[in-house]
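Next up: a single chain in structure tokens, the form predicted alone.
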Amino acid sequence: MAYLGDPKRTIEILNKYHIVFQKKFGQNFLIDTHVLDKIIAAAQITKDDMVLEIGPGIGTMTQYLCENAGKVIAVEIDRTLVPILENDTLSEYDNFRIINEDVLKLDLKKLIEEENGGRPIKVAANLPYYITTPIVMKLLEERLPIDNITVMVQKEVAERMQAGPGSKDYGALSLAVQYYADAYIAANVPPNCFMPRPNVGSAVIRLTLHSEPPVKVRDEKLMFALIRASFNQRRKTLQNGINNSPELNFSKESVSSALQQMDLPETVRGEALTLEQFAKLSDLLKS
């Protein structure tokens, strides 16, 4: 079988079906088998696993997933790709099923229950850059039975997910990811590994989900509202950020008092606080 990781085979399929790259779906097809091997290795996929793939495209990564996993469910929004996957590039595999839906609107809990008896699955995807964060946040926030999420994303987004306090990449996404998962960048991927070639570098990042969040907080929603407020206006102090947030309603005095109890100056910015400190601030303001 000719793998789609071979650029010649990809071009053949694109020509055969007159595929036009859909900018609105952020389509960039992977044409590097070494990167595919790294994704499979990073996700630690075995025959015992069910894998959910988001955005299979013409099936480049899906072929590798089908050979390594017990079962692969792929969610593809572009209906023009469905017959190509079913009748051509993946027709040899009987452990594969495609769902033609928008993953953001899909009831994933129900899907995992029906397809894998509610047991933990693994997620693998070459994510469209324009919608990476909403997809990752859906997978994390819905507290689904997921062992790990191994995704190809824009390099700077991967760096943001992994960043710690004080760095320029650190922000609301870093804190959200760290609350739900342990992030590890498994590989950097240059633009020439894709067709068409994107303008930016990519990275493969694995998020291994925590069984319990690393911090205890009384009100998760409040903590994330504080995090958003403190990064919405990065250059402002944390106190001003909270004060200017339409989501929050705390007096300057109460914020000042909470910061004092935490031995933090009133001039502190959100980017200086760790996840533990945001949890503590949230608990103090809650009480």
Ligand code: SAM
Contents of the next structure:
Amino acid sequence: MAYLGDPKRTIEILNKYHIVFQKKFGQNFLIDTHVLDKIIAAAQITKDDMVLEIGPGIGTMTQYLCENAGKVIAVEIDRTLVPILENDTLSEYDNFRIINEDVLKLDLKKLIEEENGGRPIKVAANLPYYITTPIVMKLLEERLPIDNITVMVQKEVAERMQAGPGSKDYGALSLAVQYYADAYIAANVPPNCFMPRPNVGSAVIRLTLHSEPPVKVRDEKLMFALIRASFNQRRKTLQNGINNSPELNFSKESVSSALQQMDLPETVRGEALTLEQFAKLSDLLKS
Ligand code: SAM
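Moving on from the form predicted alone, please list the structure of the form predicted in complex with this ligand.
In what comes next, the whole complex appears, and the chain from above leads the way.
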């Protein structure tokens, strides 16, 4: 088996099929076997698992997934890559299926139902960086049966996903990730592990989904609207952020009173609040 983690083999395939990297699809192919081993280990994949891979490219990570998982379903937007995967780089594997689609448009609940009887799956990907957040938020918000999501993302994004209150990276993405999952950065990956090299550093992050959210909140949508409002205007106080938000309609008095009940000063900024505090604030404003 010729593994694409070996740069020579990747170059061979690129030349054989005259592949031109599609920047608009965020194509940076992995060419480092150590990184591939780390992703497989972090994802804790076994032969009992069905894995959904987003963006297989020419099949570099897919080869590893096919060898370690029971079944692999890969979703690739670039249709020119489909015959290369099916007839060449993955032709040896019979536990693999490719779907030529935009993952953001796919009904994943239905797919997991059809392909895995609705049982929890694992997700693994070297994500296209131009749509990292929409993909991760789709996987989290749709409440899909997923055990864990192990993905390569831009290093800064991994840091934002894992950040806590008070840190400069803390924001709406950190709180959303915390609400749905436990985040763990498994590896930092330099640009020279990819072809072509991206201009940014990368990291592998694993999100292990909670069976229940760590906080109880009466109106999840309201809590996330409050979180968005408070981080939209970082330099402003939480009070002003909420009052200026087009999504929300609370009087200054009701926000002040809620902050008082939580023993928070009127000048507090959103970045100081924990997820529990946002949940409490949301419940107070709701009542
Ligand atoms: N997995 C390969 C690897 O590690 O070498 C390729 C990773 S590359 C960073 C991202 C892949 O996602 C590309 O193959 C790209 O065509 C694909 N892609 C981009 N946007 C997509 C979308 N909306 N839905 C599905 N795949 C997409």
